[in-house]
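Only one chain is given next, in structure tokens, and it is the form predicted on its own.
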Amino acid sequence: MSREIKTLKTVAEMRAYGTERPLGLVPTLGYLHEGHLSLIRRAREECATVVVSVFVNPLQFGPGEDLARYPRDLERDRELAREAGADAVFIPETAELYPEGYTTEVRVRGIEDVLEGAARPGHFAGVATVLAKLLNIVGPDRIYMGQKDAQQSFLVGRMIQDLNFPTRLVVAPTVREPDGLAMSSRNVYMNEEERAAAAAIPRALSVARDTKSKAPEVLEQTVREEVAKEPLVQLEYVFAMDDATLGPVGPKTGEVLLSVAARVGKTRLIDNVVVGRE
């Protein structure tokens, strides 16, 4: 017998949805891929009820970014979520979460200002605001996110701690294509030549991770040199930071988060690896 899935479109419907505990939430922008589905399957293993939110959040897209063309297919998402084990999908309209007169935003100072935050001002205020709303509306015991968006996960963990949400953050490993490229809904933007070139990003991270020196400047320079071998990939930034704090690497740093943002044609991609130190 196939699993049925409930579609919830309003805050009132989501709040009234009868659930067994523990409740797991998998927040997404939609256009689900294997990375999302792996999170849903893990939530299914660990929770009595699994809710997937599908919402292209305008607050986290800056001017000139891909809000209008971000891939959308709600029926496809609903079916994939059902097959992966979700009990319900929460698919609110923008006006449902941000009604006329909405003026509040959530900020996570410090964390929102580095890496992606420095490259995309205001992005993480949008992320923190919508996720705070989802935690409040859905009320999950666990929220599932992927390591590919490492800074986002770090920010959400701090917000959960600081605002006393009764929710546990679960961060799952990045799911990759056979050539190593991190799965992303934006991968569909690339043509065949660009898609082949994009494999240079995870390849550069892998080479850096395997270098003998774990000094941050060596890790960063190795990525730059490796990416430069692929002319279709334009590096936007590479940073090696303390994985536990997102601050500078120091004597007490245990592991290093090596993060990259790059453009392949008009497509902007991010990726990262965690590098252990001697």
Second form
2 protein chains.
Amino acid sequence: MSREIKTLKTVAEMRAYGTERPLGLVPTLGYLHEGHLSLIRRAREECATVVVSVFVNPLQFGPGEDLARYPRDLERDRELAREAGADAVFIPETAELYPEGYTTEVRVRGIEDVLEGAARPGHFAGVATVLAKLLNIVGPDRIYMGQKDAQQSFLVGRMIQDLNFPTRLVVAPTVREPDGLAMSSRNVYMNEEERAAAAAIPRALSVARDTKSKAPEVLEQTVREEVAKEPLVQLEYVFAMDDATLGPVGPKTGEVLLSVAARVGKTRLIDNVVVGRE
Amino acid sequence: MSREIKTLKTVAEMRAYGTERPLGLVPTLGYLHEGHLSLIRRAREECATVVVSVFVNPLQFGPGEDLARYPRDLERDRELAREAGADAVFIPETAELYPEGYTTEVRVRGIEDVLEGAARPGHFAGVATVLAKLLNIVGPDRIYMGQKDAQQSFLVGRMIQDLNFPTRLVVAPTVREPDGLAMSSRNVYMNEEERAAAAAIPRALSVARDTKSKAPEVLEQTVREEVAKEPLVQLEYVFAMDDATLGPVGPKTGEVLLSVAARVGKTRLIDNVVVGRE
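Same protein, different state: after the form predicted on its own, show the form predicted together with a further copy of the same chain.
Every chain and every other molecule in the complex is listed next, the one we just looked at coming first.
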């Protein structure tokens, strides 16, 4: 595609942007990779207008996390977004989204306390809050998020439903490197050796799924054993949950969400598979 | 006015309601009184479409509060809203606004912890949450609220700003009975003797304002002494705060919000005046 991409820097510019409907929003922290681009291409297919937001939201990073070193390259992001079919990038300043006196918080209780929420206190309040803001600022008909951040997508879907945002959530499949590693902006943190070792994460998920079991203990134990074969990868957690509720697997469970977080050197990665989905 | 008023019972009906802009929303718990009607009339002057929501929001009532006995009369509300110029009433069911699995909460931290927030734990999370929902369902250009619930208006204004709702908050003056008592749906709870005694509340605020002092201790002590003259009225709290921040009065304070809560028999009433406003 050779068309131009518009850069919108303020809330007022975003609101004034003349948009044909339906409008699709792809919210990102920037440093776009193939996972984001697949969301943008999907939005392009389904929407008359596609907006990509790029905002490294400080509210969703905890103390000691990688906010400061989170990779940023706006020019590259603009170009990649344009090539994938976006009409505009929205790149607000932190000071405009969180001015002095800012105090409101959106909480999705229950969901925010497990998995990544337990590992990263406050993370999901930050995610829910910034997404409520982006939904109000951009006013999309559809919002596109990735299955890689399954809990985040679940939480945003819950928030949209609970607060009656007039927006439909579209969750697209995880895009993977040839060796299976889920695409992530954080993959660039790893050196060559770590990067090779990181493939143990999707491999473990895959082996667990291939057991054809839906029993949490079987799935979780399989992941533990598989990851243990790779000394450079430290498993942080593995949980099998009901994919429809993010609660415990029970007799009514259809599909099982098998989620892991692991560290490879200083890099923290997450991934998941849905067990029982065709 | 002789025109019809539309009754919208579901979120889908509300969303499908063809509306000319600007759209004004007057959110209420029903049992409309002159205070609400003044908001509807103001909205009628300023907006092409006026929607009045009537919803006794369980989230903003604490255990032991008056949720069950809160007065309800939908037919009367419809007629009063119509006469005041409303185009539609939106009367959702609790089960539709809070279905099973509902878990999202909007918090306006700091503000929710003082005055009514301190007296009624959870109250303002309930208020903020239902108003976020109503803003998303109705999509108003303007929302009209009363100065009588000063902290509630302040909190909603903060939430609108913080979460970037594309809606302007209009706060209208408190409407009072001839003896000064602020209009409230809860006034019907009082017997004749209590009703007469309740006038001590606005009288005390008025005497305090007439001191021309902006010193919190002077204002608060004046209210205490004045209310103490009426044995049927038990003061619950009186606070003088910076009207612009709801924080402590300081050197930068312009106007002072002097707020009281009091009980007359079993009826809990609130009121306030702004000191230093022309």
